[in-house]
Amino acid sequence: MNTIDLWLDTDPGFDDWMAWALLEADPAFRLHGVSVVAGNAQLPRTLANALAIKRLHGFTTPVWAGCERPLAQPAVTAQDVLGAAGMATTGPRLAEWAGGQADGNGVRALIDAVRAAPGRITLLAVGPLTNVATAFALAPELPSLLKSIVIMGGSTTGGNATAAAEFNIHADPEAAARVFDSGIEVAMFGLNVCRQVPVSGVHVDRLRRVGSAKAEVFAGYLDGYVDIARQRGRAAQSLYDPTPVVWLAAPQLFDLQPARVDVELAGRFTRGMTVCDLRAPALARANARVAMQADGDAVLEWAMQRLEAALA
């Protein structure tokens, strides 16, 4: 098996939660570090969140803690949906593993990381591209000595933030366009694939019935998630920051297309939207390719399987 190294940009968030259980349950997957952004709240909270799950789940991976505000514009957080922890739940409170502390500055460790294994790793960044985008300013070189950058952001059509945009690149508009300009190509998963991915109350009881402690609070955040989704009359809810991880993987579940990605800076109603032009090669220069298609019952078990493994 080969494996696939890994640092992991995140702003915890239940679906970066799930996202990181997942890269530390599949043996595929070698995870050198991971950093904190603020995004679903503020930094002193994601970060608060990364290490309460370090210690739940006793994950040896390093915690970082990186840029706590924009390139540009003010804060902005998802806490009038996901509530003043940046997620919520039904069952125990992650609060309970609170402790510990970062193991430095984030943007830092990524840029050594990246230096220490020129063309080996994999930047996979599902938050707001703050630390990314003040990574590639201060090492100019670091695009072209990563192996890859797959990023869970954007949108094909509309947005959630707002009409045209979605959160990550709503909440730093300016580092998203500095990354899709780095030189390297960008693999993106928007809100168009990820919402072909629902998870529901089914798969929260599947996680219930694996009856372990770890499984019992992990499967309290799921069901908090879905509640966001039941709260606007839906079953289900959209599975989003998973979504990259299990196409490392599993490329087959998923068909991406190439296309030029431009992010709209000074729009007053469309600041922060993905303009991608799907034209490419013949009328576009692609510095993307964009995921259209998922296998979303085929994702969501392949990732069901490994949690239930792991919170055994």
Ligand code: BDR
The other form holds:
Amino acid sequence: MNTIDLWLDTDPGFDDWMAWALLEADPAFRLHGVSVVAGNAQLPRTLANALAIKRLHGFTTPVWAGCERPLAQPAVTAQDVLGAAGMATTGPRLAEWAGGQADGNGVRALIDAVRAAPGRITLLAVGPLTNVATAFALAPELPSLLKSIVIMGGSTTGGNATAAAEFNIHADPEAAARVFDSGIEVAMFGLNVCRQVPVSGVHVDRLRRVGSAKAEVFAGYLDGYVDIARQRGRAAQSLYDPTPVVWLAAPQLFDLQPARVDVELAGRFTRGMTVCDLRAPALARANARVAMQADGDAVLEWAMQRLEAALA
Ligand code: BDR
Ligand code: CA
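Having seen the form predicted on its own, could you now give me the structure of the form predicted in complex with this ligand?
The next block holds the full complex; its first chain is the one shown before.
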């Protein structure tokens, strides 16, 4: 089996947690490091969440602290939707790791890891792109040293943070623009495809049936995540950050199309929008491959099987 060497950039958040758990669970992946960024909550909170997750699972992957604020705008978080902790639960709370510490500068660590393994590392970014854009600014050769970059962010249709903008792009549009303009082809998993992967109470029950203390904690947070949808009158919530993880291991479950993606930086109503020109390559110069279709049931089955094994 070919191993996929990865770096995860993240702002946990429950769906970030689930993405990370899948990366640790499947032997196809070799995770070199995790850099944390402000996003779902401010950095001290996303970092504390990352360390608590690491401890619960006993992960050994180093966790690094990244950027505290976006490149050019005031910080925004998703705590209005997710609660003060950046993730909600209907079960037992994740224990804080009092002695837990991050390993230093996450942007530097990312640069060093990519330089140490030229052409091998896939960068998976599932939060605002501040750390990634900062790394590209400090080390302009970095895009050419990566194997690929995969993001959860953006949308070919509407937004969630605003009518036009998806949260990760909305939280740092200048950073996102720099990443799409960096010269490396971005694989983009936006709201449009994640909405085809609906997670619900059925999946919560399935993980509760695993029966371990770890599974109980995880399932409670999955239930809290599904609750976001229930509060809006829907039974299922779109699965965001884990979706590109499944693609990396099981690309046959997805359809991606070449596109030109530009990030709107000026629009009064559209700042943070990903303008996706799907006329590429004929009528636009592609800088991305955009995920358009997913086999949602198969994607969730792939994820559930690995989580059941990892949480047992
Ligand atoms: C994205 O925003 C965050 O709230 C989630 O973790 C995900 O990365 C979805 O818009
Ligand atoms: Ca995220």
